[in-house]
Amino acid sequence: MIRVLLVHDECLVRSVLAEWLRQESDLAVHDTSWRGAPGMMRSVRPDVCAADLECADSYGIPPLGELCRPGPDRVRPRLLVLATANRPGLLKRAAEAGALGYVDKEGSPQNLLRGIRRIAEGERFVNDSLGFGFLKAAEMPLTRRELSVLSLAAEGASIAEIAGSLHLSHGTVRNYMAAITRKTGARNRIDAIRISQGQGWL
């Protein structure tokens, strides 16, 4: 039996692919939204953990982190993101925390039924037509670091509230402005700002 841990913002979204996943004898299954996520780690123990990789919460940086820690026996849950080509900021953190399992949620859900079974295994799983967005990621100049401080300043938060958030000094978060309004030759934060949403990044 393969534990399963699907982690959807969208309550209708995460009840329908929950229940269809139910119906197969291998599966047990568990869904929680990302708010959730945290607790139900430690209580299912999952061996795989699907998760959306849109999230309602953190300013919408999903903290992949926290479904990548080792349970109490030490062993790591394997992550399968649900993802899109268009947004090649979120393949490259997903890529990062290690996922396995890459699913195109613009796909069948025949995908996703397979992409945990094959990641149960120790095995990758990643659909064709994510292709695109992964040779985007693999161009895209900012560092994850200076992916969270552009996604926190483009929720609106000030150099303060991104310095409290990350833990950073201001004078850090300051320095990850310059380089990033660098190395998207924008000419300042709301420039690149615009640049990295219209490229996807964010």
Given for the second form:
Number of protein chains: 2
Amino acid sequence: MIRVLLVHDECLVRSVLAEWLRQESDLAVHDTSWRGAPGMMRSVRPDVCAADLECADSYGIPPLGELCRPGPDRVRPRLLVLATANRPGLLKRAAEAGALGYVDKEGSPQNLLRGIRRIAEGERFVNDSLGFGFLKAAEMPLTRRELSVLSLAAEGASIAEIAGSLHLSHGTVRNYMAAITRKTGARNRIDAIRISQGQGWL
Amino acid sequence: MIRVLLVHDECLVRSVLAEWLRQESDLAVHDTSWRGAPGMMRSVRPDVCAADLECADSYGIPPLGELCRPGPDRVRPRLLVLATANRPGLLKRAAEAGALGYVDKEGSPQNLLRGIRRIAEGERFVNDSLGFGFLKAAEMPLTRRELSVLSLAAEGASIAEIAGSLHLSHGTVRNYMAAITRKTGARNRIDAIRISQGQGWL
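Alright, leaving the form predicted on its own aside, put up the form predicted in complex with a further copy of the same chain.
Whole complex next, starting from this chain.
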């Protein structure tokens, strides 16, 4: 039996997906929201964690780091993500967190079953249709520092507040904002936030 | 038999939800994305259209108006929406479009079956847990004009571009932006956009 933990923030969808997975005789399925996921990882110790990359909290950025922390036996959980090609920033985050599997939500649900079984054997699984998303992710133009500045700006922080939070001068923050606007091909600060959120970088 | 059209932008979730609904002997289920929905409404002529309010296009705002247009027989389609209490702007849009049913995605999938059968009889269906969302929707502080200004700003338009699009003076656009920032309790323009998007007003 493959122990699966399904992580999805919409209860209705999660329940139906879990019920659908339970029709497979080789799967033992638990399910939870992102908020409950780290706790369930510890209690269920799944062979595969299948997680939707859409997250209702923390401005839509799922806490992948918490999910992928090695257990007491130092074994890293095997992660499979449900993703779309048009949120390359989320694909990049999943790759950085060490996800083994990438199932395209624009494809057939059979991919999810194939992915779970492949990951359970310790192999990789990537839907071809996500290729363009990975290409875009590789081209993500912003540095980690620039992303920090932009994230604070997107939360509504002023230049002074951003400078205070990151221990930078006002001028430096302005320079970062100008670089971000240029690198994202945006018309202005608000446009840079819109573009970056659309790509799933923020 | 109740003819149901299921509208959801994620193919994987939509397929599994449709398969789950097809287990019910009284439902004949078709499914489509938001982009395909207006065409399917015309060809399927469903008794109930069950539509997820999350939309992948047009900045996340679903084209509810197109979905609810009366057919050649002048009969308005019966619409049931899958919603969450924390996007009151989307609830408000669904109510304005004349949706009869409101199923909470944070609740049990059985609500969807109950909702479909109720709506098919021409009755209303609202999950109690969405109550707070409707309350927040009723308190939406922005006028239609202010929303137009803010929508353009959120797309990255400058004051001059907004003024040009809406045939207003620069000073008037600045006044609108100041009123919007004050009314949404925001710290600045970016914060006003963030708050309004979070509420599903934009």
